[in-house]
Structures are given as C-alpha cells and as structure tokens.
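One chain is shown next in structure tokens, namely the form predicted on its own.
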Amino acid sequence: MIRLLSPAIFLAVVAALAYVPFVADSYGVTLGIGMLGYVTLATAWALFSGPTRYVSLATVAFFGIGAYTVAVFSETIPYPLLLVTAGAIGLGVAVVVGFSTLRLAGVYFVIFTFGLAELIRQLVTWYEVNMAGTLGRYIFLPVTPEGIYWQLLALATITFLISWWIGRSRIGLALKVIGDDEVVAAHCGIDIARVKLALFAISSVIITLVGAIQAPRWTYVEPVIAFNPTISFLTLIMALLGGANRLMGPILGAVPLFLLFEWLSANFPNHYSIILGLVFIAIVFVLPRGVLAFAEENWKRWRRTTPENLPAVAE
C-alpha cells in the first residue's frame, strides 16, 4: 500500500505545482521560477557531489554556458533545438573538464572548479568585447513566464526521478563506495573514472539546461549576470542544508533558503552578502550533515531515552 501511495503523492504534488500559474499572479510565478530553478540546481549538484563528496563550485560555469548559448543563438535556432544545443555544449565541456580534473580531490578540486567558472566568465567577456564588439546580448523569444515555469517543473521532476533511480541502482552504490574510499572502490572492481565522469556529465547537463531555460526571463544577458558566483554558493548551501546525500535533502534545503534569501535581498540589499556568508558558516558548523541527518540522529537519541526504552538501554 505504501509503495502505491508514494507515486500517487508524488504525482499529486507535481500536478498541484503545474496548476500554480493558473491561480498565482505574476510575482507568484516569478517566485516559483526562482524556487524551481534552485531546487533543480541543488538536486543536480547533489547527484554527483553528494555521494562522492567532491565539492564543486562549477555550477555557475555550466549555468552561464546554458544562458549564453540561448543568448547567442536565439535568433538563428528554433527554441526547442536551442535547448538541445545548450545541453550538448554543456555535455562537451563536462566531458573535457571531467577527463582532466576528476583525478583531483579535496581542496584541489574545489579550487579548480571555482577557477573554471571564473575562467569561462573571462573568456566569454573577452570574446564579447573583442570579437562581437559588445558586452551583452538581448534575448527576444516568445517564451512566457508560465512557459519557463512549466519547463523548469518538468526538468525538476526528471532530475528528481534520476536521483531516485541512481540511489537505488548499482551506480549509486558504486558512488557511495567511491565517496567512502576510492582505494577500496578500485579493489572492488569499480571503474572509478567512468562512474565519476558519467555522473558529473549528467549533473552538468541538467545545470546547463536550467541556465538555458531561465535565460529568456532576463531579456538582456551579460557575463556578470550569467556567471554570477553567488549561484554556485547558494546551490552549495541549499544542498548542504537539506543533506546532499539524501533524496529529499536538496529540496528541503532549497525551498526555505530561497524564500529566506529572497526576503533578505528585498529588505537588506546592502547586507545581503554578509548575511549569506554568516548563514553558510552557521550551516557548516551547526548542520554539517544536513537537516535530515540531524533530525534522524536526534530522533534516535530521543527514542533511546523514552521511559519504555530505558530498561532495554540499561540492559
């Protein structure tokens, strides 16, 4: 009964979210677009970084690639093919980067991914100024905010299903072993390079598509907008808050933090970055394994100290 009920609840939630644009005003749809975007980004980030524990700050690099692909080719390629093109470019960059960097680990991987995002931003800026003769691009596409919302909802649903499937597959088990100890994983016969590259590529393509889908809402795109490093840090904070190695973790982290940051940016625009840094530090110190792990640990501790369990604990 529970197995049948879970898919029914999932479908009901997706259907309810799909109905939101029919009852919400323009601000509500805009808020939904931002929330779904970060839910998808956090879930896609956790696909690779959650089980492997490779902290990536390259989120904004692929997000910006998707946005700029739409900006550059919006007048020459039909919109559906435009998304395919953005995904293909993101996949190509992910494969090249994966082959050259996934042997790094720890702080070296973090530094490289942060540098990669900045390198791509500078390359795009140089190309725009020296080759195109402009710093930004206008996007005129017949895509409504409601259309962007539904596309992001579809992508978020697909990303969640991919995460669910990977968590129950052999590749998910292989990722957990790699995250615990790569030496043990190699002795178990796991092709570490292939598994990491496959998950990194899937995660990167999804992130690229988020940028491509959201690009038309800006109308004007320039490198500072598309490659804003705040996107990488927000995605990381959201995934860590909920629990990057849990299925529902990124969602539970992305939704409340997005609403909080939306309120802070509107009411404290001059102190937003400071508050963002303090929240990041607080999460790392107070909830290093995420909300779900914290709640689970405290539930087990409470269960052990309940009166009916005290005799068993004493024994």
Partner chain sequence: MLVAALLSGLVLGGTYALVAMGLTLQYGISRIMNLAYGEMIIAAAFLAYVMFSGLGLNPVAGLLIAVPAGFALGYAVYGVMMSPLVKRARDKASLEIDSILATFGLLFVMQGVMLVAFGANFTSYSYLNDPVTIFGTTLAANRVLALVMAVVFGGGLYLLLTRTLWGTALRAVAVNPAAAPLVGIDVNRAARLAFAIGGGLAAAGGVVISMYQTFTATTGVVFTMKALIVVIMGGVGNLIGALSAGLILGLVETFVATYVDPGLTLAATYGIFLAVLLWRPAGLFGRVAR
The other form holds:
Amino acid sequence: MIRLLSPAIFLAVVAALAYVPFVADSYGVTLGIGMLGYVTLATAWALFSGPTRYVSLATVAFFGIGAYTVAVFSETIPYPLLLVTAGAIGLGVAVVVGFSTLRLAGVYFVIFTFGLAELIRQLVTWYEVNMAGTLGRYIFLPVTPEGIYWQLLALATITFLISWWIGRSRIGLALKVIGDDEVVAAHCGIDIARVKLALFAISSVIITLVGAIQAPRWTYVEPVIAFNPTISFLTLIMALLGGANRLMGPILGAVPLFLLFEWLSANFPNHYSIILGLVFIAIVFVLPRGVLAFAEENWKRWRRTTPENLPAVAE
Amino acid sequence: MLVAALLSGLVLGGTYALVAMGLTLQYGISRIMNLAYGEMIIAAAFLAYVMFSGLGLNPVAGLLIAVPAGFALGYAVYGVMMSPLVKRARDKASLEIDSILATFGLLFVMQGVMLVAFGANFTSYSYLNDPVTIFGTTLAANRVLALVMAVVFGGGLYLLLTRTLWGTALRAVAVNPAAAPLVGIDVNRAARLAFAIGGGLAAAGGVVISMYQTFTATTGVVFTMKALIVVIMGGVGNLIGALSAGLILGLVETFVATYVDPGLTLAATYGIFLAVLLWRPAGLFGRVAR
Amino acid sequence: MSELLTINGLTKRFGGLTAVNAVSFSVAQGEVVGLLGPNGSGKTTVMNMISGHLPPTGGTIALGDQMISGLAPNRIALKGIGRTFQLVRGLPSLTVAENVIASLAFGRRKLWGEAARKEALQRLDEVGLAHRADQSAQDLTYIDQKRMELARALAAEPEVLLLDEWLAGLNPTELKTGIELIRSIQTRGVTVLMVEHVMDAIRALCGRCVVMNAGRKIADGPTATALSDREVITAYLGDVHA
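One more: the block was the form predicted on its own; return the form predicted in complex with its partner chain.
So here's everything in the complex, that chain up top.
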C-alpha cells in the first residue's frame, strides 16, 4: 500500500507544483523560484554534508560559478548548452577541490570552503575589473520566469530522486559507514576518498546548475551578488533545521526558513541578520539534529511511555 | 619605496599578530572556533570611535575601557553559549561543529546589531594623523603607535603565559586537556579564562585597528579570516607562531599591494591560506600531532 | 604446507620510537597462530600494518604471492584480509544486520539487496546474534558487539582473519563459546592470526605462537615450546622467575 502510495503522492506534488505558474501571479512565481532554488540547494548540500558531517560553506562558490558562466557565455553559447557548460565547469572545480581538500577534517574543511568561496569571488572581481574592464555584466536571455520555475522544479525533482536513490543504494550505506567510523569503512573495503569525491561532485554540480538556472532572473550580475556568502549560510541552516541526514529534512527546513527570511527582508530589512543569527543559535541549541529527528525521538518516547503506563493502571 | 612597504607591512603584520593571538588562545585552549571573533574586533573599533568622537577620549585611554569590556564579553559568551555545548559534546569533532555553528549565529547577531546602530558606512576618525619620519620614509604617527601597542600587548601576553604559574596552567591545557586535571588544573575554568582573554585581545586589536584603518559593520568576517589564517599558519595555540605568521601575512599583503596589484591583496591572503591548509595543516612552525 | 601470509623484516617507527623492529614470520594456509607478548610489545602495531591501518616504515607483507604492504586498507580488505579491533568498533547508527551488510556490499563479494540480507542473517546466526539483526548496533552488550564485529569480518570471507584480543573481557561461559566459535572458523579453512592474552584460549586454539617483546620477535614455534622458552618467560615475568 505504502509502496504504491508514496510515488503517487510524489507525482501529485510535482504535478501540482508544475501547475502553479498557471494560477499564480508574477510575485508567486518569483517566490516559487526562490523556494525551489533553496530546496534544491539544501537537498544537494545535505547529499554530501549530511552523512559525511563535512560542513561545507562552498555552496556559494559553485552557485556563483554557475551564475557567472551563464553571464559570461550568454551571448556565445545557445541556452541549453549553456547549462551543460556551467555544469561541466562546476564538475571540474569540484573534482580539483575535492581531491585536494577531502583529507582536511572538521574546522579546517569549514574554513577552507569558506575561504574558497571568497577566493573565487576576489579572483572573478579582479578579472572583471582588470581584464574584462567591467565589474558587472548584463544577462539578456529569452527565458521567462515561468521557464526558470519549471527548470528549477525539474532540477529539484531530480535532486530529490538522486537523494532518495542514494539513501537506498550501496553508496548510501557506504556514506553511513564512513560517517560512523572511517577506519571500519576502509576495512570493509570502501574506497573512502572515491565515495566522498563522487558525492561532493554530484552535490556541487547540482548547486552549480541552480546558480546557472537562476542567473537570468537577475538581468545584471556582479561578483558581490553572485558570490553572496549568505547563500551558503542559508543553505546550511535550512538543511540543519530539517535534519541533513533525512530525505525530507532539507525540504522541511528550506520551505519555512525561506518564507521566514523572505518576510523578514520585506518587513525588517535592517534586522535581517540579527534574526538569522538567532535562528542559527536556536537550531544549534534546541534542534541539533534537525526537526525530524527531534519529532521522531519525542514520538518514540511518547509511544514508549503510554503502553507502559497502561498495565500499571490495570494492576 | 621598499622601506615604506616594509614599515607599513610591519604595522599591518603587528596588528594581525595581536589579533591572532587572541584567536589562537580561544581555539588552542578553549577548543572553541569562534567565528564571531572579527565582530568582537569591529565592536571594539566602534567603541573606540564612539569614545573618541563622542566623549573626546583618546584611543589609548579607551583601551582601559575596551579591553575589560572585551574580557567580560568573552567571559559571558563562554559561560552562556559555549559551556552548554562543551558539556553536551560527545567528542572533539562534534564540539567543533557545534561551536562553529553557534558562533556563526553570534556573528550574524553582532553584525546585525552594529548595522542597526551604525549603518553600513565606512567609519574612521583622525587621531595622531601626523607624519613621522623613520628611516627616511614618512609614516603616520598613529601607525607607529599601533605597532608599539601590538608589541606591548603581544609581549605582555607572552610573558604572562610563559613566566607565571597561571600562564603555565593555561599552556598545559592547550597541550593536553585530558591530562591537565591530573595535575590539579580546572580545565573548564582555564577554558573560560582563555576565551575571555581572547575577547580582551580582540578588543585591544579593534582599538588599534580603529586608529589607522577605516572599517564597517560588515568587515568583521575579513578580520576573522585573517586571524584564522595567521593562527593556522603559526600553529594552533602557538603564540610565537602567531606572531611570526602575523608579520609574514602583513608583509605579504603590503608587498602584493605595492608591487603586484592592490586588487589582488585579498586573493593573495586567501591563496596563502589555502596553500598552508593543504601543504601544512599543522602550521608552518608546528609538528603534526599524532 | 604453503605459506599464506609472509612477513619479512617488518618495521614501524613513530618518531624516535621503534614500535616494531624487523619482525619476520609466516603463517601457513589453515593455521591458527597466536601473536603474543607483554603490553606495548608491538603486537597490535603488527596487526595494524597487516590490515593496512598503518603503513610500515620498512619490510614487506605478502599474501600468497601478492605484496600487500603499503596498500590502503580497503585494497587489503579486498585481497582477503579481515579483522576485528582491539577496542570493538561497531557502526552505532546502523542496525546489526546493516553492520554485516556493510562488509558484504563493499568486500570481495559485492552482495546487495535480498541476497545480502539473507547472507547477513546467516552470518549473524553463526555467531548467535540473528535474533538481534534489526536492533540498533549501539544497543548491544559488549559481548554481542564483539560477536557482531566477528560476523562482519567473516562475512567478507577472508582468507586471513586477524583477531585482536577478541576474547578479552569475556566471562568463562562466554569464553568457552568464543573458543568454539574460533575453532569453527578454522575448520572452514580460514587462516587465523590472533593477538591474545587469555592463555587457556591460546593453548586450546593455537598450534603455533609468535612471541614479541619490545618490538622484536623473541620466539616462534609450537605453542608449548614457545611458551616455555626462557626468553619468553623473562619477558613476561622478569628475571627473578626465570
């Protein structure tokens, strides 16, 4: 029953989301683009960082690479190929970065990825100012907001399916084993570096594509916009809120937080970062393993206590 | 030109070294990677600015207020935010991740508060902006004072840590937190104290920076990154390492800005940083712990 | 008898400390060999080098006619060496069955899905743990964790099994079961190299013993002979008793 039901619900949800642009106004579509973008980013982030516990702040590095690839080549490469190009560049960077960094653990990895995003931004800025002669670029592409929405929906669906498939596949088990104990993982025959690199590459390519698909929305791009570190932080906090180790976790985190921050930036633009910070702190203290794990634990505790109480009453 | 670059490199490097010493104490002894460290620096810079332009208090006297305030802030942050995380942590790795995330939150809160209070504009004030001639090149007096203060604070801290019993206890915790209780050292107290001293040093650094640089509410992250670079280059918990690495970074930045391209200064900084992380994660002067 | 595991001049230095110093011995196909020695004599370091957890500083390790020294642990596991750890290492976030499946899925046999599950249950049954298959590994008692670790190592069908103090910390009843279990492994043709301090178990199981002290091999021979060796007694008990 459940086996048939879940795919049916999934298809229904995707179909309903695909129908949204026909009924929503332009603000609704804009909102949908932002939300789908963050759902995809958070799911892709959790794909790698959830099981390996490598907290990556390189999200915006790849997002920005995607956006900038589109900006730079928008007039020379036809549109669908443009996305392929962006994905390929993202893949190349991910493989190089992955190869050199995956032996860094803990705090060093966090800081490396953060530094990487800043380094790329600085280099792009320098290149644009000194070589290209402009700081910003205009993107004129015949892509409608609805088109962007549907592309992102497709990417989000694919990302979700990849995440679902990984969770049930050998590589998913390998990731769990690595997350628990790398020494045991290696002695079980798992090639740790290869598994991590593969996941990092998949996750990075998806993130690059989100940046590439969203880029035409901006019309005007400059490094400060495309490489805004807040994107990394938001992605991280969304995945953590929902629970980075669950299939649905990143989605459950991304939707409410996106809406919250959308509302905040409209109503309290000056207090935005204070509230972002407080949410961050609250999640670390109250829900360190995410809403889903929290709910599950309490549900179990509740279920465990109720039946135990019954016989005591009967006696 | 060479001497000028060398001197301003030293001034910059001295400031970096001062700032990094606080972070190396916090990470080396308290085991907390404080990503809000730069915000503490900027907060002190704003405090110095307010005291100077509002109350007419000169920054050197301002240190007497800013440093204890930084110490108190560090003490409070450790007590309220960090010790619950330390208690709950299963191992070093989970404490690291938790503390990074919590101090991230703190970073945004502090940055947000400063944005609300001071706006996003570049802030600076003019104190001792008189030319002084050293080795045939002119330098603003406030920069010379900044270097002197960095030397005084850094040297004082070094003596404190190496010559007093209390400093030895702190260093013992840095070397081996598991064994320190065996010789009667209260690790939690040492950690809180080190975190507070780190806060005091951040405040001192902020006041020094405010004397000769412009700053905004959002530049804290840059200082955190630079302090981190220096800490990692020098080896975590290594004061002399932080001192040397700070000077190296200051010189490299100045030389890149003077001889290569000012637009590449930050890129050079991150480039060095990434290279050090990959090439020698234990620092230029450290040995890899096993 | 053909030599299956051949160790030649194996050396490991940590900084200035030489933990293992030019140790050579071999284990024949189907043998159960004890690796003995006082604490700190370098036994576990030898085990760690064989399984690839530590790279040797010098010397060679060969499995059959293949050189395995210096390979990564995952490569060595695939060549047919399985192990348990001195401090038992379960995978706490997985179930007991998944712990075994981990070794089936990535080891030499690449089993997955129903086949892997069936095989895992069978392996757990061998160590008497089938009834706990779907429990979380972190809820197991110490002895059951050891059983699970053994099932995980055996599931890869290793040619050589390294047991690092697998019998330590068991009560007499458990010890008896444990000895039976290892004997049954041997009858299946698996070659075993075991680090052990429980003398009864060594006498019951090992036909031959290699004894180490301070990083060097000091004796190598049939168990009774090796244990009565003068140097061995000195190493364990000091000069006065010799």
